[in-house]
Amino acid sequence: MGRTLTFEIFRYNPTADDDRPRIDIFQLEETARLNIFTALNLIREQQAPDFMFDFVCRAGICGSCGMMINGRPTLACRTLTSDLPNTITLYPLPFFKLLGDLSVDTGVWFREVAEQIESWIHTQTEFDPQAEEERMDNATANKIYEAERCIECGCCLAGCATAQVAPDFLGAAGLNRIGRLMIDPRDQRDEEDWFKLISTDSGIFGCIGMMACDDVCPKDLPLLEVFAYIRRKMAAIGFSKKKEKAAAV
């Protein structure tokens, strides 16, 4: 017989008049290869039919069961319960609007960020259905497949400091995004373009180092390559538009 599992859950309903944030505790019992999110469900379906958490691909793929296991944002469904102590304690994401428990509303953050770093690639180029795909080279597409990995869980955005106290700051999913654009060069906008983007403090000079980003990302993106290769792209466009100040005057 395996271990005997509590968990300790948050609770609350923000559209139920009478509910009151609360933590609710519940027990399992522990079987071979049990994750997170198989918990959860059983705990739905034999204790708590009102329960609420988001799932889709139960694969580590659809980002949407990220929530705080233990004080980490992680995904439910990648987490063993075999890697936790006898006690669980689940919490929803932060930053993000709850809608109830342990589920939270993502998709309009990410929309709106889309909306504004026009997460598309910008090209003055008519669209030509019977040309060739454009050809670009090895390297530079294993770059932007390594940054389009991202599945928008919010993880990074929970663990980001900079993030709980600056509500519009980009956090490391919108700079990923911008890297990734920035990276392919079918995207036509100039350094001005980019620079009157991201040079602020809600971009990427709004980012404090700490990198906890990098520590909880389930994908293992590689966020300090990206956040240093804006940094950098960024410093010398500063640079030059300081010198052709300086010669100006």
Contents of the next structure:
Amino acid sequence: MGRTLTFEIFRYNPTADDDRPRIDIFQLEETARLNIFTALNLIREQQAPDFMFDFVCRAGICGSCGMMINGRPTLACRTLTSDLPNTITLYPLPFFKLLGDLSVDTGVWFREVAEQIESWIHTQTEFDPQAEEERMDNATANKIYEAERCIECGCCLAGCATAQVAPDFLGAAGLNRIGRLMIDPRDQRDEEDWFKLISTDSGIFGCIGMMACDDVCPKDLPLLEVFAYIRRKMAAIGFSKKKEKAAAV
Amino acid sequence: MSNIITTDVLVIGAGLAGERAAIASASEGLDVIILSLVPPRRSHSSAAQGGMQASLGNSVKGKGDNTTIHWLDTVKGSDWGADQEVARIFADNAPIAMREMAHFGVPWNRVEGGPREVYIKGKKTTIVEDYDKEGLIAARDFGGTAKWRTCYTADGTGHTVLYTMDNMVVQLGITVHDRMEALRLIHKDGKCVGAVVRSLRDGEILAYMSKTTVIATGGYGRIYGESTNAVINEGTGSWLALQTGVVPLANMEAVQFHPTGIVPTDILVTEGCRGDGGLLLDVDEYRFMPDYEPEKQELASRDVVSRRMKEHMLKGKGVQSPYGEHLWLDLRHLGETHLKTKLREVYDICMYFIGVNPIKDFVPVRPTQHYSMGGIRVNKDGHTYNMEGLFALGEVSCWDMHGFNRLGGNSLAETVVAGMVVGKQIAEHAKKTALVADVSLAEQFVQKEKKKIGHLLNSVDGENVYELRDEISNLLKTHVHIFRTGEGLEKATTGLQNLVKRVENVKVRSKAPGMNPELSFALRIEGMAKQALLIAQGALNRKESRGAHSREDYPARDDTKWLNRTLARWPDSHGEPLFEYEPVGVLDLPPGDRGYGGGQQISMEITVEEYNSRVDEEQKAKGRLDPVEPTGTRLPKEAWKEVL
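May I ask for the structure of the form predicted together with its partner chain now, the form predicted alone having been displayed?
Now the complete complex, all chains and molecules, led by this one.
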């Protein structure tokens, strides 16, 4: 027999003068293969027409529906209720600005990070429409793709202890983006540029190594490896700078 | 007084087409604002998996490919419904666009020299890639093509290209206002000067005024309910055009059903599954496609494969399930490594959403609404009919390189190619246009929308908007699907005519300030109902079968009567739609057999020359603005003879 699920959901509409944060409780009959995407739409259509949340692709690809499901940041669209107990609590992702109920403003935050780390390929080469493309080793292309798979859902930041106390921390998503650019031979930034950008407390040295990001990443990005790579690289540059300084003295 | 924001170019939609067009204008020093329902990287372009067609010819199975062969495949794929000149502009520019995206940073899969094992037509085969092509952009096989020419990054092509494109948008400092929905275009005397916009953050209604306005909002798949499309694809952009009363939507009856939506959930698994060797099986685990399509097998064009699947299920060979009938997609032989690298998204989708491990199990699939070939009619520069200063590109438009069926990999490529080509025309238009900051005109349009919203919020009695949505989608699903009959289409048309009236009487229960999701949806429902009617009525009118439009009562493609494009306008908001027809464009490849699909044809009674002689004048009479270069200039004469 199907279960009756109880949803305990954080509700708050910041645009309503008289609204206060609260928990609303909804009940829903579980059907086969019910996921949180379908469940929330049913709740909105049948019980709470003003209920705010975000879905776009509903296929685990676009990164819109990150939320706290029973205390864990993850993608709601691909979370099946059958993997959860009878009571399901839903909160918006922490760290990001709350827009209403379960909807948070990841877009503006990621745009600011993209500006800060200049997340485009830095090159002096002009595009020549008549020329053959510059060649690239396929292994390199695959490696870049692996890091490029981040969907900027924000789950890593919601799960990150540093981010909760240091709002300017780039987080795993920001650092992964830098790692992706560092391994791209088309990006002509040199070690000095990278060092300036991320050898800071808001960059790689802000991370205190608890690695919740790696645990919660819905795309299974190899964040441990990415962090290790960047740290090693930054440490090496740091040491050589120190040596240069000592030699100069 | 409402808030008014001015800019040179206003782009509505931040998917690949909109962003590439915005880049074209920003690169020329113009001010650009992009509006988007969602953060740009969440746009539906990000969900495209398989790849982009371009005849680079680097892979050994693409050897000898060129833009003419790509163009021919596209025209045949369209069942001759395409504008052949536009298909040519597309095919000629696709290789440049792929290389440009490589330059911008897309990690395209690259050729590795030497032997490798692949599956072709169900058989394991060894192919040897050229060492001298090593490191150039590689390609995989897709349906309806003579060569392997689909460029890709695993099965996350849309994602990587969109992220790369959005990085360019950031680099150029282009302003993006996300969570904004355009409700109505501001226009006067056939000239578009901006849009009335509602903020999905706080509900504010404001006006954007621009020299040039661009619609790039994608398709309307959600009107069908069961669709591979993202939930934001509700036809909001094409509705903007339809509301003007003068801009026609074209070929709305041309709807693509993708062979492999998974069951349940309707999420897409890419055509790359079959391109890489995946097979379609029936209830007896029998591979049926070679019986229907001996030459192309699983890789005929999408309209044909979907039709064959449906046909086979009607013979009782489908698999019964609690979620309806389906067939199987067998990927097991491709092996774990392939499924966890080149088809990794597919693997994840199957595992997470339906609990199927494609390494070991069959994937349940059925044809599912996927793409709209039709849309806002534009000339070859992307300029809409009857409305100066309004452009459209990407899926929302009917530029018309796809006709009645588009090939897999051609629409994702279209976004960046049209972004380049149409983007250039948008920039040119903005450069030679003065900003008309007609504040009172803007205020007039803003007040109309405010009144409408006030009316909805004050409704005490009326219909439930979600129930209306379901009634609309049920009519389309039942009667305007893969196979269509006059009787079914009559029912759909009558039902939708009724629904068009009923959507005027919606009750919004939620009075919450701010985004108010129910109000947001109520503001879209009229557009959904009216576009559904255009789809059904367009299909009822078109008494032939062409591409994805398949009439059981008119099984032949009729080039005497129907080698034309449907144009539908809604001149008076309370009246009925007006249907007109125009020639598809100048022909070079004469209508003939596609080489797959087994359809019958009624040949043209006039010569190609006679047909071509009427094109320019007749299109002009329907409101087509003069393109910068005369009609036909980009279509080389008898190019097809070089290859056929």
